[in-house]
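Heads up, the chain below is alone and in the form predicted on its own; it's given as structure tokens.
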Amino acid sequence: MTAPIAIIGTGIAGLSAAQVLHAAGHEVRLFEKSRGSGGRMASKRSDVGALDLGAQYFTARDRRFVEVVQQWQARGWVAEWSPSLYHFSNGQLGASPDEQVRWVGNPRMSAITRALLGALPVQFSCRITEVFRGERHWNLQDAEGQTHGPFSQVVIATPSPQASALLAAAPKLAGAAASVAMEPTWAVALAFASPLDTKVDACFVQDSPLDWLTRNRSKPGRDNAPDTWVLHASSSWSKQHLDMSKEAVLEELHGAFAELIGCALPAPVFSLAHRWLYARPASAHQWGALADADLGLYACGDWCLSGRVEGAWLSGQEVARKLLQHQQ
């Protein structure tokens, strides 16, 4: 019989390529160093309330992308994002509205991944460090000490610093992944009693330490109380002050969004803040996927290709494609 394929990670580009491979009659056991799905479009549980402090919303291009988002649509795990969106540059705040298409997680952004894993095999909390070969198959080892195994291929879906890591078996690949480089984001979350008198949804930040902000409840499926909103750092201010407390974090981005939201701004009741270290790669690349299928060692994510959520899920299927190609 052989042996199971493992997928380490379990962001979009991993579910992707998991969904496939399931479909193919593969067996999949996937490892999660988190306590959910989702990666960096993970939904965190707070006392107001879902917040999304990753991915905020993604859109659809590719023809196979967009085939698959209508699916999703119709299954209820996606809705249609229309906000109220601004711009924010040179000291002044405006309307900005524009045609783009754009879709969110319903109710949360983490509705999609936990949809697509459904009921998959999955170990969470389970850090991956090391991915090595016995005889004839791959094991792989825990931050725990604990080894899995055996699998016939491991197909590894996470940021590219980590999977430079576990690709070490692959010195061609580990190189490739190693030569991205991602960028961090502060992510915050601010919560307000009363709504903020304001018609901003959403808005695009220019000259601030933010690069974006958007409010809650303007996303469908979201709760209307309290006024949540979720501000993103831009990633050279993030670069900046990558090891600064949370503290002082929330009360610099908490300063940068009283400046630019144009009304008064009370005390917040409930504020968070979020540190993703690789929040998106610096640029675009045309990889696809890594591969090295004689060896039965892969890699995918959204570094791989265009750096959005898009680019994840085609990714995630074009692992799948070459594993099941060099199988035939």
Ligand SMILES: Cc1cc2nc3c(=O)[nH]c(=O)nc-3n(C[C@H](O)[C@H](O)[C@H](O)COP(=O)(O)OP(=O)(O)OC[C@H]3O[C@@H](n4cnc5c(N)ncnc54)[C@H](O)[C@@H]3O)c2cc1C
Second form
Amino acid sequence: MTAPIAIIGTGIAGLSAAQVLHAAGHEVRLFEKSRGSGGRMASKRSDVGALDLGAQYFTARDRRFVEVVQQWQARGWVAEWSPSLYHFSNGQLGASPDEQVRWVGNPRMSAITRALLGALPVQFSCRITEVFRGERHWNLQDAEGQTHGPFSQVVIATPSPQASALLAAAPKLAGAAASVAMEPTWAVALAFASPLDTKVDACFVQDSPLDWLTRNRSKPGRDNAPDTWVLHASSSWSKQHLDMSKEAVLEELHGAFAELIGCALPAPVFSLAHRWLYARPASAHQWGALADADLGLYACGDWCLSGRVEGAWLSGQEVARKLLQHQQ
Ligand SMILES: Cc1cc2nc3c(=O)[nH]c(=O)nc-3n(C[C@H](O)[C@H](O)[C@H](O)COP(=O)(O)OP(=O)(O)OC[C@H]3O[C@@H](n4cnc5c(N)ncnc54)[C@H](O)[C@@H]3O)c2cc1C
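Show the form predicted together with the named molecule, please, the one above being the form predicted on its own.
Full assembly next; the chain just shown is listed first.
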């Protein structure tokens, strides 16, 4: 009997790969350091409902991704989001409508990865620290000192710095992963007891510590009360303030929001700050996925392609294709 395939990471890339491999008749086992799936598409539970703190929406351009998003829509996992979109630059707030089709998980971003995971076997709260070769198979070591295995192949579906560490047995792949730096993002959520008096649902921001803000209730399937907003700081501001306390980040970004939103801002009834250390790759690549098929080690993720949800999903498809191709 063939040993199962290990997949490290249950973001959209890992789950995209898992779906293909499972459908091809392979046994897959997933490992995830967090308590739930989704990675940067996860939604955080809070006193004011689920909050999409990472990816805010996604677009679909590649024909394969367009098709799968349509299937997700038919199943109710995603819905189209048409915000009243604004732009802020040079101290001016202005309406900025466009033709872009934007998709969101329904009723929260994490609905997509949760549905993709389905009943696949997964171990949560399990941070893998090492991928090492036994006599004929691969094994994984976790942060608690436990060993998992044996596995026929290992797919590493984590951000590039974490992938690089886990790819030590394949130095070429480790080097490629290490060459992709990832930039941080500070995210803040603020909730107001009564709705803010503004038409803005979402805004691209320039010349400010912020680069994006969203009104949660403008997305389909979200609760209407209280009025919750998610703010993202720019990469450069986040880099400069990487080690700032959460309290200070909240104060600074709340202040930046007050300056641009153009309406009275009452004291929030809820606030939260979250630091994404590895939010987005600093550069885009056309690798698709990394593979040492003879060894049986593979890596995928947004950093192998576009640095977005679509790129991550496509990278998961590509890693599975490479793995299956090698077995023929
Ligand atoms: C603030 C922010 C805003 C964004 N906005 C957008 C947007 O508007 N549109 C868009 O398309 N994209 C956006 N993105 C990017 C998008 O979220 C990512 O491209 C996509 O979700 C990446 O998926 P992934 O599966 O490659 O990686 P991830 O989602 O990071 O998944 C990797 C998983 O691996 C797990 N993991 C890591 N190390 C280990 C380990 N050692 N052991 C076990 N598990 C491990 C992690 O916990 C995580 O669950 C945004 C991201 C952020 C952070």
